[in-house]
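Given next, in C-alpha cells, is a single chain: the form predicted on its own.
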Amino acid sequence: MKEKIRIASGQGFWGDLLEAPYQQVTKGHIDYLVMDYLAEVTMSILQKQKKKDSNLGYARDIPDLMKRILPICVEKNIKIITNGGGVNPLSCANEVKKVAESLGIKNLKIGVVLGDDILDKIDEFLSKEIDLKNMETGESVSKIKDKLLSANVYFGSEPIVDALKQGAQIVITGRTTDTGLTLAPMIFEFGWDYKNYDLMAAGTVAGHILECGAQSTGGNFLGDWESIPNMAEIGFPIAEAYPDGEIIITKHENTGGLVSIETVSEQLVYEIGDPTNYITPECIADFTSIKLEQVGKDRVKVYNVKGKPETKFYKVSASYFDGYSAVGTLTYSWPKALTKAKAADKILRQRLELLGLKFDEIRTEFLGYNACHGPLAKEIDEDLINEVVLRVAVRGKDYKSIERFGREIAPLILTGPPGVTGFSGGRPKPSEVVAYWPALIPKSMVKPQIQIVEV
C-alpha cells in the first residue's frame, strides 16, 4: 500500500482551459490526472453528435490533448481517468489508441467502462414498471419518452476500480459521477473497503473539490477575488490523499491561484442540496461533518468526513427535445439607454401579440441592469448608464412562431425608439430546446461493462 497519491483534476468541464492538463502531468509530481468532461447537457449533445456520424460522441479535445500528454504520462507512470467518453467511450478508446500507435508507445492498456446509457432500454423498463420517474414532478417517462435524446445512469468508483484492477493506464467512461474519478484511485491504491462509509465519504468529498478544476483554487471565487495571484497562470487542485482518509488539498508551487479555507468551503457548498445527505453511489456523505484546516502555504487538510450506507439506486440523467427558442439583441445609447430599451420592448410584444404568435415563455433583460439580478435589481441614474443592452429570448412549441420572432428584432432599428446599434450576425434563428430528466433506477437493473483496449 502507498503512502499517500496525489490525484489532480485536469478539467472541470468540456471546455475548460486546455493548458491544465498539460500544465498538471508536468510542473510537479502527480500519481493520476483525473480530467470531468460532462454535465447534463452535455449527455444529449454529444447523442446527437453520435446520431450523426457513429464514431462520435465523446469529448474530441481529448485525441490532441493525448498527443501532448501521453508520452510524459507514459514516461513518469501516470494514470489517467476521465468520463470523456460521453456516449461512445469505447470510439474514444479508440482514438487514444491510434494516438499511442502514431506516438510509437506500446504495452498500454486502455479501459472502458460501458452500460450508463440506456436510452435503447427504456421500453424494457417500463414493460417492468421501471416508470424513471421525474424526481421534481413524479411523473413516468413514458409522458416524454418519444422526445428522448439521451438517457444514462450515473455510474459511482466501482466499475472504474475494476479496469484498475486489470491493469489499465487509462480508464474511459462514459455518465459517471463526478466524485467517482477521484475516489477510484484511492479504493485501488488503499484497499479500502466500500463497506467503510466514513472512507467513502472522504473520498467523495475529495472529489466534489477536485470536480469543478479552478474553481477550488480561486477560480469564480466569491471572496477577496482581487487578492488570488497570477489567474493567468491558475493552478488547478491536487488532492493529496492518505489510507486513514485524510485529505490534502494543494497546487503545484510554481502555479497562481490559491488554496485556502475559503476557496474550498465554496467549492464545497457548491451544487450539493442537503449538506446532511449528499448521495453517491457508494455512500451518503455529511458535509456537516467536514473540517478544514489550513496546513501551510496553498495547503488545506479535509479531514472528520462522516458518511451512511448507500442507498439502493443510481441516479439517472436524461435529456429531451422541448420545442425551440429564440434569442435577440439590440443595444440602447445615451441618453435615456434604459428607457429605450424598455419601449423597444413593449413595442415588441405589442407586435408579437398583433401577429398572433405563440409562446410558452418571452423573457426580457436589460444588460447593464437586470440580466443578473432580476427583479431584485437595484433603480439605477439613466444619465449615468452609457448604454444598455436588450436582450429577448422566446421559447415554444411552435416553430413558425419561433421563426417569425427572428424577423421582429431588426425592425425594431428604424421602426423603434432612436440611438440603436449592435444587431450583427443576422436575425436570430430557432434552436432545439433541451430539458432535463432526473431520475432514480435500482441498482439491480444496470451492470456496467469493463472493456480493455490493448495497444
Second form
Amino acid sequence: MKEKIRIASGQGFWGDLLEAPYQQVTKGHIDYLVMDYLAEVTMSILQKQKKKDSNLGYARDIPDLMKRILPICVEKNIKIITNGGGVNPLSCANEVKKVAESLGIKNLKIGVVLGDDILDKIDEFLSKEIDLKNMETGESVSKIKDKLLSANVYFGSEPIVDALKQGAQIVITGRTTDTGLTLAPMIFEFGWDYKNYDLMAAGTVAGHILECGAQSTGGNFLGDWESIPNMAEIGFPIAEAYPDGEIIITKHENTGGLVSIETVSEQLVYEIGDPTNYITPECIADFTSIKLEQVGKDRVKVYNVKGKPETKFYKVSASYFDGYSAVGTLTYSWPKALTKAKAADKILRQRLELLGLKFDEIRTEFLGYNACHGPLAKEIDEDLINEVVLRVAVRGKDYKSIERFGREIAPLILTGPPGVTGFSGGRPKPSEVVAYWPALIPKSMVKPQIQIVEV
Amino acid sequence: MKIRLIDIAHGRSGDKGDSANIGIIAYDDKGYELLKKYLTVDVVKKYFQGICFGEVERYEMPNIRALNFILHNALGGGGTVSLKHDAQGKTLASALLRMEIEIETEK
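Structure of the form predicted together with the partner chain, please, following the form predicted on its own?
Next comes the full complex, and the chain you just saw is listed first.
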C-alpha cells in the first residue's frame, strides 16, 4: 500500500481555468487528477446537444485537454478521474481513445461509468410507484414528466473504484458526486472499507474542499483577499491523503494563491446545509467534527472527521423546460444617472403593459447601485454616481411576449431619458428557462455499470 | 459600541435551489462568541426581509468558528429560473458582513 497519495483538482466547473489541469500534472508530483465539470444546469445543456447529435453530450473541452496532458499522465503514471462524460460518457471515452491513438499511446484502459441517466425510465419508475417527489415542494414528477430535459442519479465513488480495480488509468463518468471523484482513489489505494464511515467522511470532506478548484487556495476569498500572492498563477488544491484518513490540503510550490485555515474554512462552509448531516452516497459526514491545523506553508491538516452510515437513497437531479426569459441592459450616465435609469424602467413597463404582454415576472435592477445587495444597498449621493446600468429581466410562458420585450429595449435610446448608451449587443433574445427538480430514488432501483474502452 | 461584522469575520455564500447559504467565519474566539450572541435567526431574518421570503436556519460550527445560515426562498426561484443578476447568492455573504451590531463593552 502507498504511504500517501496526492489527488489534484484540475477544474472546479465547466469553464474553469484551462491552464489548471496542465499546471497540476507538470508543476510537481501528483498521483491523481480529478476534474468536476457538471453543475445542475450543465446536464440539460448536454442533453440538448446529444439530442441534436447522438455523439455529443459531454464536456467538449476534454479531447483538447487530453491532447495536452495525456502523454504527461502516461509517462508519470497519473490517473485521471472526471465526471465530464456528462450525458454521454461512452462517446467522451471514444474521443479520448482517438486522441490517445493519434498520440501513439498504447495499452491504455479508459473506464466508463454508465447507468446514471434515467430520463428514459421515468414511466417505468412511476409504474412502480417511485414518483421522484420534488424535495422542496413534495410534488410528483408526473406533473412535469412531459417537459423533462434531463434526469440523472448522483452516483458516488463505488463505480469509479470498480473501474480503477479493472485497471483503468482514466475514468470518465456521467453524473457523479463531486466529492466521490476525490474519495474514490483513497478507497482504491488504501483498501478502505465502505463501512468505515469516518474514513468515508474524511475523503468526502477532502472532496468538498477540492470540488470548487481554487476556491480553497485563495480564489474568491472574502477575508484579506488583497494579501493572496500571485493570483494570476493561482495553484489549484491538492489533497495529500494518508491511509488513516488524515488529509493535508496543499498546492504545488511554485504557484500563486494561499492555503490557510481561513481559505480552507471558506470552502468548508460553501453550499452546505445542516453541517452535521452532509449527505453523500457513501456516508453522512459531520462537518462540525472537522479540525484544521496549519502544519506548514500552504499546508493545512484536516483531521478528526466523523461520519455516519449512508442513506438508502441516491439523489436525483432532473431538469425541465419552464418557459422563456430575456434580459435587456442600457447604461445611463451622469448627471442623475440613477433617476434616468429609474425613469426609463417606468416607461418600459408602461409600454409593455400597453402592448398587453404577459409575463410571470419582471425584475429591474440597477447595476452599480443595488444589483448585488438589493434593499440592503446604502443610499448614495446621486451626484457621485458616474453611471448606472439598467437591467430588466422578464420570464414567462408566452414566447411572443418575451420576444417582443427584446424589441422594446433599444427604442428607449431615442424615445426615453438622455445620456444613454451600451446597446451594441443587439436585441435580447428569448432563452429557454430550465428549472431544476431535486428528488431521491431508492438505491435498489438503479445500478451503475462499468465499461472498459481499451486503446 | 458599534462594530461592523466584516471587521471580525469573513465568509462565503452560495445556492441550493431557491435557498441561499451564508457561512460566516470569525477570525478569533472572541469574534465567534459575538457572532453566536448577536447574529441570531431573528436578527438575520429581519435584516434580509427584502431578500429572503422564507425561514432562516442557523447552524453552529465551533471547530472552525463559523455560523451557517440557510435562507429559504431567497433567490427568486433558484439558480436557473431566477431573474436576479446574482441568481446564486454569491454576494449575500458580503451583504451580511456589512451589518453593524451594537455590542456591550466591557468596563
